[in-house]
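Single chain ahead, written as structure tokens, the form predicted alone.
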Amino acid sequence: MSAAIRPYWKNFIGGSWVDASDGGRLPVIDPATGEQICEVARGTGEDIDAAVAAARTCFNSRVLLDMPPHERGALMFRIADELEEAADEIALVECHDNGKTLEKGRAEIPLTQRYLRYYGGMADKLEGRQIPLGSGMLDYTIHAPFGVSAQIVPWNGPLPVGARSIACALVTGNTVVLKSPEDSPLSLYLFAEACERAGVPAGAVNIVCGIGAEAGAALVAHPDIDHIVFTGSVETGKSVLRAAAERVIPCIMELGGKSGGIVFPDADLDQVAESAAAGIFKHAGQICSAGSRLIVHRSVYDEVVARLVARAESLGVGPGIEDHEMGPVISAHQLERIVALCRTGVEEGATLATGGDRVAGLEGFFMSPTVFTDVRPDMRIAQEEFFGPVVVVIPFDDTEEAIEIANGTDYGLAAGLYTRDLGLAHRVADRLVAGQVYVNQWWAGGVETPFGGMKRSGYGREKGQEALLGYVQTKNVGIRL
């Protein structure tokens, strides 16, 4: 265990740092070693009650609503500035509780600051409209906050994902209770400390770590929440939606993907290999929009596979703190799941071009960068989400077939294509059923671009200006003068 990581972390409720109501604790495991690095307070239903009550009290006090919008924006800028103080510690905990490389851990800070400053700048620009109804009438709209926003963020990117949701909530006048991921909670505690130093009103941001089936379930079923933001698996998302349906709570849902990238024969194959490898091996493939399927024209299939396998086999895999190119997956359970699905792929008749098992000789939860070939679109490995560094390569013969394969899963989070033909790119992008389409660069986009899914990948949008509309409801005011 690194001496720089605190041995115990408390939850942040109502502006105070508190133990769990029953004194319970959760161990935090370093996925690079399999060893415990610290403990965190294990939030209970009672702790969720306290956090929701604090958020409700803050919302009802109107401390955020009565604050001029530009001042709410300035608050986001102060939080971003305060993150600088914690930058080294954030990078360290991202390596040790999340498995990120040191480079990627450091990159989380400017990304998070970018979200805060982007939405801070938008705080005074979310405008209503005036609707003409004729002489003697005045009609206008107001963007009203929902109230208490319940947020559950994933373990693969807790800091930037949590910060952007909190920022959208606060600049629109909502308050927040966030359930942090038990596998990787530490960076969000450091975010809460930045909020505290920046002067965020007590109760506006509450962060509770706990088990999903306990704290998470208690939060989404709580009778005093008004809004839910959830990122996670389809199965857990269904349970969240069932709880939300009981009280007709609006939700923003991001539920993962099985994203396919189409490689046309005119593509720059060196660039394809580089982009496709980054799209699946970054953070060991533990990204919801990872490019986990590569759909390649048969005329360049062997060339693309050879380049991708070479890239996979050249990756340095090891502990993130040593700044290897690829770190571990998050847990022993996740590693076992990925390996088991790889075995299923072999049983289905796919060919392992490289990888397929844990990395030999390393402690911790390291999965080999894996490439499958001879894959049919109906195979489980082409339909189910690995959430690991595994890409399946599927051949196609014509454009219609490629589009059919790309759209042929339950998911619709992201898709991509590689071609020099801009007309073809536009035509195919228009027909891909996905919330975002990347052309010639996986993850083309940024903080400014809306992000979200179609089909079973969920609904609602995060990132960009459009995200703010998920945190407000339109109120119409009609007046006879």
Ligand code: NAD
Contents of the next structure:
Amino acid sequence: MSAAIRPYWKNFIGGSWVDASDGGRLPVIDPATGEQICEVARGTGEDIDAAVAAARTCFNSRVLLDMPPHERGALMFRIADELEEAADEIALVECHDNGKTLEKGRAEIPLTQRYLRYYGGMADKLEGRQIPLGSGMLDYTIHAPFGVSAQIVPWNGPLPVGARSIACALVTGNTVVLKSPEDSPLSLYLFAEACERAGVPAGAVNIVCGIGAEAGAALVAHPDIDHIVFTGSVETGKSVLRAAAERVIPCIMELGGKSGGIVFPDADLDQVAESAAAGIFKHAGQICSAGSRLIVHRSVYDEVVARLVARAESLGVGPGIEDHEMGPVISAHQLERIVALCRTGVEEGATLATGGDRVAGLEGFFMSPTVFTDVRPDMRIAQEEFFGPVVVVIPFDDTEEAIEIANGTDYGLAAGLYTRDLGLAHRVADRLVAGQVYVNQWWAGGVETPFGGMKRSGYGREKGQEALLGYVQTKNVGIRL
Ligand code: NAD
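Complement to the form predicted alone: the form predicted together with the ligand:
Starting with the chain above, the whole complex follows.
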């Protein structure tokens, strides 16, 4: 138990910090030790009702809408500034409830501030169109908010993922009820405190932690929400969409991935190994756009595998708070899932080049950095998301085959390729069915680049200017003068 972590955290509803309606609490577990570090209020359906009512009242009051857009933008800048005060505590809770390394925990703050300032800066730049209808007529479009935006974020990056959706919603005049992830809820409470200090109107941002099947399901099925932003798994996403369909609510769906990077024979293999290792071992592979498949030309296959295995075996694994290179996975359940899928890989005939099991001698939920070779594209380990530090390496002989393998899963979140031939890079990038394509660097991009899925990885875009359009609906006004 870490003495520095507050023992109990309440939900933030209508500008007040409140217990769960029935007094219930949830334990928060440190994945690096398996021990409980604190408790949070366990939000109920009644708490979700209260949060939606607060968001509705705030939306109807027009307090955000009556603010000039540049003032809504300034509010984002103030939240970003206020986060500074909480920086040390955010890094600490990210290590203890999420398993992030200290370096990654610290990096969440400037990243979140970038999102807030990026969208704050766009608040007064979202312009409509004037449409020519001939003399005597004036026609123009308005970007109208939806109303109450219901947001569900996963545990792997709750602060930046939550903050970017909240920022988009607020600058466009929506209000928000966010159901925070039960496995790593703490950083979003600190975000809510920053909102409070920054003067965000009461009810504009409500944060309720709870179990997905309880509070999450109650939120997405609530009769008084107008918009859903969901980040999580495909299976849960489908149930969210079913609830949304009942009331015809628009959704932004950010779901899973099984993203593949293609290594052409002319690539810089040292760079490939560095980039591919970062792409799968960062945050123990618990990133939706992790590079979980590496599709390597047969002529350089052995060399790439050797470099990748060397990188995997040299990684320092241990508690994030001690600033190892790779921390634990989020839960015992997740660790068991990953190990079981590794066993399936061996049964399917793939070769474990390294890893494949939990790290011996460590108490928490630590998975060994794992590399599978001799993998066929149709194997379960090449099709299913591990959401852990496991990469499968698949050989190919010609470019068409590589593209077919890269596109050959249900997912379409990200894809990548490594080559010195820019003509080839453009041609292949064009053919990859993915929302983002990285050339010569996994995760080439940033806050400014639109992010989201194709196929079962979802639809709608977060990040970049495009994201804002997911938070508004076009209203056309036609006037006979
Ligand atoms: P998950 O689907 O189990 O949970 C995501 C969130 O949904 C949690 O807050 C959970 O409480 C909530 N939830 C669960 N059941 C619900 C229900 N019936 N109704 C409403 N909400 C419910 O996913 P996870 O295991 O927490 O996260 C990992 C998954 O998220 C992976 O598949 C990963 O690829 C995906 N992910 C995607 C992105 C992206 O931007 N595309 C980002 C991060 C994670």
